[in-house]
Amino acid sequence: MNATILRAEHLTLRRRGVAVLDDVSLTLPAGQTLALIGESGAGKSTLAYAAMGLLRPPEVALEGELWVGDTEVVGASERTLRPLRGVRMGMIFQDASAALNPCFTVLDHLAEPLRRHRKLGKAACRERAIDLLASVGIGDPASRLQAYPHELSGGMQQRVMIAIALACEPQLLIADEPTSALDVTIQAQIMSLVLERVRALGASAIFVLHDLALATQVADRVAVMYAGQIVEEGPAREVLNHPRHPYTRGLRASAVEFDAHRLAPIAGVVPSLSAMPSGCRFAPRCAAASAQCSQARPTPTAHGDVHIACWHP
């Protein structure tokens, strides 16, 4: 396995001429977990889908570099990317009920990657499917194989989705808000399960999250995204317990998980992708913004192990 499982260099993704991701650079070492956090519309899920090769021309235009292991995703053909999905990369989608095909059974969903990538026969697929369902905590797995998605609870659907993503033991697991569609009572169970399986495989993981406190529990590193850019990135506990970028500090101040005595939501709204301010994109909402912030875009600068894109960290 390469020392780096994911590397983005000056990655820009445009949809209908509008930059949804703008000059994103990021490195994820093999065996580590990364959380992408930020408000809705920050570009977190877009970055995750781009890494999977699910956002490609002509739907979008890609510039820069995006590597998964030794494979360059930008410019790669579908023939090149297809063998990577499931084997090198696996993905847990946000809404399992929408991601699972209602016309196919649980066995159908699990057998597809096993037949395609592992070349297993019918009996071997069934045996492996039973093992996978048991590994994600589904009781009496053999009887669940013939169930259709609508016959399962939300928690069971998400467990099936995890089993599918891990079926071929990928090196990189991408989880796009894997608990947002679930009841609060089982969210912690699902996240613990995902982490347990990732660590058992010695794999890397990317979590798209809104929950800052959860990010400190599941991630080695955190990348804070705002308006299509990464504004702060570094070790999770350092970034979230001692934030230096004004946006990260604002996220922390508006989160009940950090024992705030009084919540202080960030003023204003995320700017439209088609009308981004010049200079720092957070400047219109930042109380510490100066004239320099409105005129020039800050470049990420290293402050110890943390990289911050801010003129006044």
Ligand SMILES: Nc1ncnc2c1ncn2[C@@H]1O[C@H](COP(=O)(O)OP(=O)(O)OP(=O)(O)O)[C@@H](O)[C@H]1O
Given for the second form:
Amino acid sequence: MNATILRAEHLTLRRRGVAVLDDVSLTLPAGQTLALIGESGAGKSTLAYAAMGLLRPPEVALEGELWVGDTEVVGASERTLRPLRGVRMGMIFQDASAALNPCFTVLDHLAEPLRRHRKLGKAACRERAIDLLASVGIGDPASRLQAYPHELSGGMQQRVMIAIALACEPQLLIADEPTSALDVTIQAQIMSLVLERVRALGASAIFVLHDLALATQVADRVAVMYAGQIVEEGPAREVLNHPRHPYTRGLRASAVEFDAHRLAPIAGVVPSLSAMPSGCRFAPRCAAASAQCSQARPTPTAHGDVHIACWHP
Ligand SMILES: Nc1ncnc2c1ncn2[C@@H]1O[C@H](COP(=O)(O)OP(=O)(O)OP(=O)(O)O)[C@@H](O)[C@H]1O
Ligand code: SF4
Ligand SMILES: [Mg+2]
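Any chance you could show the form predicted together with the named molecule after that form predicted on its own?
Following is the full complex, with the preceding chain placed first.
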């Protein structure tokens, strides 16, 4: 079976006329996990939010295609998209303390999608909420149902958010830096919990990550983003252990998690979205750049199972 859970075709997203995503094409087979990596401002969160159908006109202008399963997100009405969120797609945000409503209890948060999408009654919601809390490793779950977010530790809040995202057993989980607001000691626990739950559901996942070593551990595939474009995409281990795009090589060399003793930061800064160089956007920072690079944009080309947008990979 060749089912795909996510397919972007020449997707461009503009905010106030500026292309924040520019001609992005990407396919994620169903049941696989994808890591989106790249420097701050690359457009990782924008792509993740667009896939959830959370970025729509008139806030942004969309061109191209963006499919989640058999639903075309570009041009879909809010009425079409609303039932998909929480049911077919679940989202874990970076900061649980900001995402959870301080006025609602844990039970209120968990019951809302169950009532709305699964039409469960009060007693069934409570029972399912207890099961969900237990499944994300919260001890004595019944006693936590009436807790408010501020009564929980950061790790526990994140577990509650994972339980909410998975409440209706989505086919696609999108997690935007799910552990970066947490203490390092519990980051690994939370990440392995998310992965374990995704696998238990047979779901797909998109993780926005800064940690490249973590990406090789949790993701089947990786898409490397630079200045609103995908520059290299393919199997995570192949791309991150043997990067071929100069930007991916630069990221790898500057990643403290791979070799803290031989750090080589990428020179220069990401260009402003409103003043992008023509041709390859990485050219001003690339040691391998040729005259061709600043004249024409490299189109993504297949090299085996890896797609690379570079004239000289
Ligand atoms: N609400 C907004 N209004 C205008 N521009 C925005 C808005 N949100 C993001 N941007 C811009 O869009 C670009 C992509 O932002 P995005 O948040 O997707 O990046 P990111 O790769 O997730 O970065 P980070 O790693 O810092 O989270 C950036 O240049 C950012 O400044
Ligand atoms: S296209 Fe040229 S400038 Fe761009 S990454 Fe490749 S070699 Fe460097
Ligand atoms: Mg982001």
